[in-house]
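One chain comes next, on its own, written out as structure tokens in the form predicted on its own.
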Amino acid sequence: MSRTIFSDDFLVQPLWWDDVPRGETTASDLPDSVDVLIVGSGFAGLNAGLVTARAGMKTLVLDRGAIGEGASTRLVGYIGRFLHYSIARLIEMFGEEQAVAMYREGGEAHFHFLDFVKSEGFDVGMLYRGRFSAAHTPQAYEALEENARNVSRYIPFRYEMCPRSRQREHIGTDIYHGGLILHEHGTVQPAKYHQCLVDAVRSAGAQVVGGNAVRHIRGRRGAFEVTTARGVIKTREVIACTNGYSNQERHALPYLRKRVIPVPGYQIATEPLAPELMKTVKPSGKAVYDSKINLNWDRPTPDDRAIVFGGRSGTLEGRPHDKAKQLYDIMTTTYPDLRGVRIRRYWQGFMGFGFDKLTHVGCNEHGIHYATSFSASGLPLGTYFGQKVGRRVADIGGGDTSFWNLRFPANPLFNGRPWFVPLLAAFYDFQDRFIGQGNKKTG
């Protein structure tokens, strides 16, 4: 296979790590006991830990790998209103009152994130230019418009439809059939945000320790005994925030292992582009999602010098160079002006989906709290729901949410190994190609 599409400095690692390198596996002494032990050092776990530590609780955040090595520093970095379903579908599932409350919280999570990073003084490399939800078929355009109208009936919602005749004002391609412009949307550099959180949690007095897998959790709320790779720790409270990595340790979190499906997502980053080319491909600088079920996405980097392009979620096609080539082919089909541009980075990470494709935050029968199943929206939702569960555990108020302890379905054929995910991805590809209505959500 030709390697001419790869730059001389090509690496298989997230572009975001160029600014904020990973690799820390803190070897500090571990306490014998704490008030709160948090499993997972991603956005949800760190936000929960920040709340409990500032509430005066002795807090320990543990991670199996290096701090921030998982999906939180691998994702695309979108912020906005995110829920997997259209509001009409949520009303069918939960009734109007509950569905509207849930959809409203999807927006609150976004605005909470904006207020939070501002109040903390975090430098997260934010671009707040809106998002273009690109319709891959005429039917998808109609579905996007219908759902946007439905949402605006219930909650304030800033959007406008962009017909195909005007889409080149925003994206440098003719492959789509117009789209929906979401004004309340942006992007951040996820590794920068993650590092800001790590620093804040440690400044609050908590320990954040990598390279120490949780192997077993015994006991109940108020008297847990947590066996880790480096010893046993007693704790009053356990908060599980492992999301797409809930299956990594077989016996650690069986409740989540049976309920959270790890779905791989793949991304590439281009070499630096000439300003004129960037302006051609990204005239308004907006992030993009297309409307497919098995969707593609892209965004400019915070310095407007390169493009991150992702997709092919759930598929298992070949080695890193092969996967990067597949994404490159999709990218250059979407944006023909990028043909000849080379790839500098390729990486993957695991998103966490519930069988119902809903976010779940609650406390199970053993007293283990959790915030998980963010369905590819872990940045705003992980921040918001991580803090919600932290407030619940700290008993300081402000932890109420319409998502609390929703029924969290499991499947007897699933115990952590996502054998069916590639089959679903193939089915979604079929639907995208031959049915064409897309995912119908407006996030």
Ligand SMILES: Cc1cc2nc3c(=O)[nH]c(=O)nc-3n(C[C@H](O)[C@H](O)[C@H](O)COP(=O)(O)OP(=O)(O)OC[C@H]3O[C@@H](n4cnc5c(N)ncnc54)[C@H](O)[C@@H]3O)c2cc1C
Contents of the next structure:
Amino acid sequence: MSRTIFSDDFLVQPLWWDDVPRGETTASDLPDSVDVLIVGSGFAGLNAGLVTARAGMKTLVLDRGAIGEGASTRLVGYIGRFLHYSIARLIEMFGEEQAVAMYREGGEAHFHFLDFVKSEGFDVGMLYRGRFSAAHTPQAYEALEENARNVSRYIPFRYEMCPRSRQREHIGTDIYHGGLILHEHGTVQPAKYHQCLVDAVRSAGAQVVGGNAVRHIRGRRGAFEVTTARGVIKTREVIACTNGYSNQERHALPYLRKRVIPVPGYQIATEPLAPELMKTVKPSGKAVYDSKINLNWDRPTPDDRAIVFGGRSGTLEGRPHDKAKQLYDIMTTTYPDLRGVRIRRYWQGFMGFGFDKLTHVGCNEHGIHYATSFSASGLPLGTYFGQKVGRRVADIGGGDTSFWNLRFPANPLFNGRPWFVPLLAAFYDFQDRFIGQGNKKTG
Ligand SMILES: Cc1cc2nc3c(=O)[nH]c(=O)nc-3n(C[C@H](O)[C@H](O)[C@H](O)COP(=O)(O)OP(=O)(O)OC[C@H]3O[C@@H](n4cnc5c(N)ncnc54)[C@H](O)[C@@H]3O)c2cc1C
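The form predicted in complex with this ligand, contrasted with the form predicted on its own above:
What follows is the entire complex, opening with the chain shown before.
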């Protein structure tokens, strides 16, 4: 049994970059001054820039890497409807009124995304077939049902419980204990969406420039001086959208570096599968999330020919081939029919989490605006909150949100290096194994 699990064209690179190659670092001239400078060219930064440029502000979006090299072209591509929180926990934290408003906005972000891509005429490779949240224990099945019931008391949404006896209608495995089906859920090809945004932002008159790190920001709102790798730029406004990459330049954004925890996620893509095999593994073509805290997920590619499988375990450290093999083992344990299928791509990216696991959008004491900490929901949330912060900065109305300037906790033991993430991941693995309640969330 020495057949390799890697295909001949195996690459350590996001599958999504096959259709939309990356690497653009634009050598264009930089302006001496702008109205708004946006740090980070992912979904949040581009959506903020789209709003400010369309509002007539001279807008510059900068990225230290190639344009879109962060998580926005590396993610799974889920467009979920909810926050990564149980509603009961959110009510404990904020009281019922605020918690419901926040949960409702999680849903609004989803529908906003659908309306936005439609109205812009973006081709984002969308499949809209719902999601199967697979319960990894019987207790997790109950927790999923309880949270869905709680949420539906406050917010209308379409869900159904699928008992274990019927789960083969949706997923080709018996290892789960049934699951929750969320009908309002889809997937996109994230790099396509990203490219549509870059084109739209440029058409609106903004500059989007890669390969130019922001190193230092001096001054206050109205009169910032931003030191970049290629010179100093004056700007009235700064919007920071660096999310899981906020620790990459030590002195650029200390406020975010101390508050946003980079959490790695890993993915593999299979080679094209025979249509019958695809049907066995994904009979209803739904995206899947399991209920573990250190969760695994999988989705069909937009052409329905292959599977992207991923996991968030920070304990998966190691060389790319070793990590790809670990994911492969989890995938083939989950879906035994995939044994013998080979892997074509492996890649990794960083999500950004706040210590409170909430999204943060606001303006700090130095007058720097930010939209960040989207956990694993930055596609709809980065779009929605990126536009919200853009609206605030452009002062055109429509920037109100129940998330504005929530207390944004820091931790004295954290300065950007996520040394505790592997320890937490090990703890979560333990909880997943021996307590089994899962993440108790609906989204
Ligand atoms: C494996 C994985 C799977 C995920 N799956 C999903 C999913 O299915 N659905 C979903 O909604 N979300 C998902 N997410 C989360 C989602 O990808 C992110 O929340 C979202 O892409 C964040 O967008 P952003 O614009 O805030 O940041 P990013 O896209 O990460 O962009 C930040 C950018 O800032 C740049 N930067 C940092 N510092 C500087 C500096 N000093 N100067 C200049 N540039 C700088 C970086 O180079 C980077 O390009 C996933 C994330 C990962 C890692």
